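For reference, the chain that follows is the form predicted on its own, supplied as C-alpha cells.
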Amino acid sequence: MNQFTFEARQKATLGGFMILGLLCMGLTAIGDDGHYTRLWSNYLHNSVFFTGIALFSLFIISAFTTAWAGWYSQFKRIFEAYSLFLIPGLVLMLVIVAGLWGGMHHLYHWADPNTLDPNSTHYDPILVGKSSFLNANWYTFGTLVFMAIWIFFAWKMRQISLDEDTNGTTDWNHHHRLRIWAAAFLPIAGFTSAAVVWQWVMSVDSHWYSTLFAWYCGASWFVSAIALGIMSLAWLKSKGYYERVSSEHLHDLGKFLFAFSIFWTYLWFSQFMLIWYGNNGEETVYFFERMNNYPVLFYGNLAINFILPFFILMRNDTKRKYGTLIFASILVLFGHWLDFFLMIKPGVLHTKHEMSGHHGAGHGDAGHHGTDHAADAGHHVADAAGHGADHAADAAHGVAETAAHHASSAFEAGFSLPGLLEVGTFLGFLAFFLYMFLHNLSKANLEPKNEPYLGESYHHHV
C-alpha cells in the first residue's frame, strides 16, 4: 500500500490522549500559584521540545538529501510529515509571546522591569547587561521570523518532492533543485535554532550561559526525531504499510540511535568538564544547582540518554529486532523530554521564587539567594562587630549551611520531579504531534515517485 489511511479509530485514540493532556494542563492549574508557573512552565517544556522534533526532521531530510543518502528514499515522507508540525509549533510559541508582552506568566527573570530598574531593590545589572538580547522584542523577533523561515523551507521543500511524484522526470531537475534547497538550509538552521534555543530555554537560567548550549539541545532534539521515526516506521508495517522496509533500513537508523546517543552524552560531558573544570561561579551554578538539589534527575538524564541506549544497541543484531530497538526508541524519547524538563524547571523555579519574594524559602537557585543573602547579613555583623568579626562570620557560615540545605531538601510538585500532571500533558502534545504527522502523511504517496535514488533504497544492504 502506497497511500496511508488515517482511520477515525486513530483519530479518536490520539483525540483522547489530546483531551487527556488538556485535562491534566486544568488540574496544573488547581493549586498553582497566581502566575500559574507550574502551568506555563510544563506548556514551554513541551511545545519547545516537540517544536524542536519538527525543525530536525527538516534538518535531518536536507542533511541526508545533501549527503547523497539514498537508504532513506522510500520513508522520506515521514519525516517531512513531522517537520510540517512546525506551522502548529509556531502557533504554540506564539502563546508564550503573547503572555510574555501580557504579562501573564514569569518564566524568565529578565522579563521582569524591576531588574533594569536602578531604583528598584530587584535591580540585576548582569541582566542589564544582557538586555539587548534578552528583552521581548528580540524573544519576539527570533521566535516569529526565524520560525516563518524553518516553515517557508519545510513547505518549500515538501512541495518539491510531492511535484516530483507527478512531473519528475529522468534529468533528475527535481532532486537537484531540492538538493539547493536543502544546502541553503543546513546553515540557517544552524544559526537560527542557536539563536531561539538561547531565548526560549538557555534565558530560562539567564544569569548562565553556555557556547555548547544550542549544540547540546540540537543533539537532543535530533535523537528524540530519529527515536519517533523509529517508532513510527515500526507502527506503519505492523500496518502493511512499508513492506520494503527491512532490517536493513531499521538497522541503519538503529545507528543513528546508537551515534547521536553517544555524541549527545560527548557534548554534554564536554559542556559539564569545562565548566566544572574553569570553575567559574557565574558558570558552575547551572550544575551545582542540578547535581544537589535534582539528583535523581540529573544522574537518571545519564543513565537513560546514554547507559541504557549505549548497551541495548552496542550488537548489531539489537539493531534489526523490533523489540529492543522499539524499547531503545522509547527510552531515549521519554529520556530526552526529562533532559528539557531538567533544563527549564530549575530556573523557572528560581524565578518563581524571585518574583514571590521569597528568597532562600524554596528550593533550588532560590536556596543559593537564600545563602547569599545570610552571608551578606554575617558581614555586616562582622563589620559592626570589630574584634568579633571572626565569631560573627562562623555565625553566618552556620545560618548559610542551614537556609542551602533547607533550600535543597525542599521539594515542589511538578518541578523537583515530573509528576503524573507533567507526564500527562506529555502525553496530550505528543497526540497532538501525531495527529498532525499522520495527518500530513495521508495526504500524498507513503513512498516518493521518481526519486532517483529510490531503486537503491528498496535494495538497501548494510
The other form holds:
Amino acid sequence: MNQFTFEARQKATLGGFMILGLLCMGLTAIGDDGHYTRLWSNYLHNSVFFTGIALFSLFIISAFTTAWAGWYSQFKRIFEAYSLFLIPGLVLMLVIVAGLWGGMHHLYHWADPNTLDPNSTHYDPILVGKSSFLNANWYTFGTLVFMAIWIFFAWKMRQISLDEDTNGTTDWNHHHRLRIWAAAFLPIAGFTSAAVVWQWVMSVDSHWYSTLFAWYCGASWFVSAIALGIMSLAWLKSKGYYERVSSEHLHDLGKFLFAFSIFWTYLWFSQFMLIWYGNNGEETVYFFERMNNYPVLFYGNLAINFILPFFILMRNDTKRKYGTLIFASILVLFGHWLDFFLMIKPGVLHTKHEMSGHHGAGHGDAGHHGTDHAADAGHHVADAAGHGADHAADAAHGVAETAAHHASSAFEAGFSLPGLLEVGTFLGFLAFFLYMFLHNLSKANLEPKNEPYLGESYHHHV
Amino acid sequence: MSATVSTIRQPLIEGGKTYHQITEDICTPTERTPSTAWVIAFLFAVTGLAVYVFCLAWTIWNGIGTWDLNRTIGWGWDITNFVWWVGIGHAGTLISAILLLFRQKWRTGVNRAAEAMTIFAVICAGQFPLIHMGRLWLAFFIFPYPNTRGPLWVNFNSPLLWDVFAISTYFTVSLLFWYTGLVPDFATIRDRAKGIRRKLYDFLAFGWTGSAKHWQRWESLSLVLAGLATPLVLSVHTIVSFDFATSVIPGWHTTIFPPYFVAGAIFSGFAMVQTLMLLTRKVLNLKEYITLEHIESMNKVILATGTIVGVAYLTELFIAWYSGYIYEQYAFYNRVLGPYWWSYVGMMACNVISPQVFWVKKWRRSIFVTFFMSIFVNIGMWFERFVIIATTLARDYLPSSWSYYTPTWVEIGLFVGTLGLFFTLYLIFSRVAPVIAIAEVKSILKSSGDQYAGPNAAHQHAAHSEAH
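Can you switch from the form predicted on its own and show the form predicted in complex with its partner chain instead?
Let's see the whole complex now, leading with the same chain.
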C-alpha cells in the first residue's frame, strides 16, 4: 500500500472536530468582552502554533537533507505534507493582519495609536522607540513576505520530490537539486523565523525583550513537529501503511523527541536563569507575572515538556514501544501548545486591561487601570533620570507591578488556565491541520520512489 | 551498522585499503625517525613554549601589573585567550560524542586528532584564569574544602566557580574518552614493536589482548563516556557564557549568550581541526584517510555554525535597539562604531561574511581555501571574545573611567606562548600515538572504503535492493 486513501469516515471525523472548534470559537465569542480578546487570543495562539509546526517540518526536511540523513527517507512525505500547511497557515495569519488594520482586535498593545500620542494618558515612550518595527506595516510585511518565501520553498521542494518519483534517475539529479534548496532554506529560516516570532509572539508583551526568545520558540515548534510526526506515523502504520517502518525508525524519532525536549529545556533554563540572575525589573517582569499569576502553567510547562518526557524516554526500550512513545508524544505536543499559551495569554490579558480601561468598556478593570498607570509613571521616571535612578525606579516599577498583580490576580477564564473552550478550539485547529495533512498525503505516493537513501532507510538499524 | 549504503555517498577511505594496510599506514609515523618537516615544526613550537615560560615567570615574579589591565578593564587578553582556547576545545567532543550519536561515519577519520586537540586546548585555556589570579601559589583557594581561612570561602553563586567545576569535569571526561579510544590502538602498536617500546606500549595498552570480552567492555565504556560527554559539550561553553551574561553589564547581559557561545565554540573548534588535519594529512601522508569528503563535511559545519553565529550577532544588535534601553543601545553603538570598531569589523568579516565562500562546492573542496579560511575563522573568533570583553569594559557606565586598552609585550607573549604549548603537545602526540583511530576506521572500511562504496565500488548489491 503505497497510496494513502483519505476515507470518507476519516474526513467526517476530522470535519466533526473542526465544527467543534468553530462551535467553541462561537461560544467563546458569546461570552467574551467587547473586544473579543479571548477569541482573538485563542485564534492567534493556535494559528501561530500550527503554522510554526509547518515551518519547522520544512526545517526538519531541510536539515535532514543537508545532513545526508538516510534513515527517514521512507516517511519523509509526512513532513512534506506537514510543511504544506504553511499555505492555510498564511490564510490564518492574514486574518490577524486584517484584524490589525481594521482595529478589530487588541492583541498587541503597540497597535493602539494612543500609545504614540504624547497628549494621551496612554502615551508610552518605550513603544514610540519601538514603533518603527512594531507597526502594522512591518507586521504585514513580515507575515506576507516571509511566509510567501517559506511557502515557495515548501512548494519547490515538494515539486522536486514528486518529480523524482516519476523522473528520478540513478545519477540522483533530483536529490542534488533538493540539497541546494534545502541548504538555502536553513539560513533563510533562521533569519525570517526570528523576525516573525518577534512580531507574532514576543511583541504581545510589548515592552519586554529577550534575545533568546526566537530560538526558544523554534525549539518548541521543532519538538511539536517531531511529536506529531511520531503519532502520524504510528496511526498510519496501524492502518496498514508504512509496513517497512520498524521500531528502529521509531527509536530514532524517539531519540529526537528526547534530545530536543532536553534542548528546549536548555533554552528555557538559559533564558530564565539569566533573567533571574540579572534581576533587572524590565526583564524579570515577564517571569514575575507568569510565576505569580500562572503558577500551574509555569511549573506544569517544565513538568510536561521536560521531566515527563525525560524520564519516560530515557530508557532504550521506551523509545521502541508504541505505548510509551505515543504517550510521551501526546504529552509533549499538548505541553508545547501550553507553552505557547503561556507565551501569549498573559501579555494579551495585560493589554486587555489597559484597553478596557481606556475605552471605558468597564469589566471591573478600573482598578487595574490606575495601578498600571502607576507602573508606567515609574517607567517614565526611569527613562528620564538615567542610570542612577534606574534601580530605584525599577524598584518602584516592581512595587507598582505587584499592586497591579494583586488587582488582576483574579481568575480569568481562558487566560489564567485554558478552559474547555480553549481545548475545543485546539482540537478544531488540530483537526484542520490533520485534514490538510492527510489531504496532501493522499496526493502522492506514501514512500518516495527513486530516492537515493531508500535502501538505507529500509535496512535501517540502530 | 547496516551494510546498505546509498550510491550517492562518497567513500571515506580511498586507495582500496585492506585492514593490514590501514595498520601499516597509521602506525608507521610513530615507528620511524621524525621527518625534517616535523623537526622544524617542533623547533618552532618549543620556541613558542619557551616564550610562554619566560612570560609566565615574568608575570609571576613581577605581578600582573606587567599587564595593561586597570580598574575599569579587569579582563583583557587573558580572558579573551581563555574563552578562545576553551571554545577550540569543543570540536573534539562534538566529533566524538555528538557525531557518534548521529551516526556520522566521517567522524572516524578525524576524531582522534580532534580529541587530542580538545585536551591540549583545554590545558592552554586553563593557564589563563590561573595566571590571572596573580598569586598562583594560592590557586588552590578555588577548591571548596574545609579550611582554616574563615570567611574566605568559595562563592557558589559565582559563575567563575561553576567554570572551575565545568572545565575540570570536561577535561577529565575528555581525557578518559580519548584514552579509552587509544587503548586498542596502543595494543596494535605494541604488537608491532620490540624491546623497550613494546614494554612501554604494553603498559599504555593496559595489557589489551583483543579478546571479545575486552571489546565488549570497551564498547560499553565508550557509550557511557559518550553519554556523559554530550551534555558536557553544551554545559562548558554555556557556563563560560554565564561569566558574562549573569552580570548586568550592557552587551554582556543577554539571554542568547549560552547557545550562541556553544555555536561559536564549535565553529572555532572545527576551524582548528581543519588547520591541524590539513597539516597532518600532508606531513604524515594520510590523504587517503582524511579525504576531501572529510574536509568538505567539516567546511559545511563551519558554514552552518558561522551562520548561526551571524544570526546571533544580528539578533543582539537588533534587540539592543528594540529594548529601548539606552545603555544597551550605546553598548552596541560603541561596539560597532566606537574606538574598537576595527575588532568588530574583523569579527564580522572573519566569522560571518568570509565563511559564506563555503556555499561553493569547489571552494569547500579546495585545500588552499580551506586552510586560509581555517586561520581566518580562528582570528575572527579571537576577535569575537576581544570585542565582547575589551570594548565593553573600556567604556562602562562611568565615562570618567573610560580608557583604551592595549596589551603589553607580556600579554602578547603569553598568548603566542600558549600556541607554542599547544603545538608542542600536538606534535609529540603525533609521534607517539596513532593520529587516526585505527580500530574505528577499520569498522567503517566495509561500508565506506572506496572498493565497497561510491562510484568505483566493485559491487553494488546494496544500492539496488530497494528496487522492487
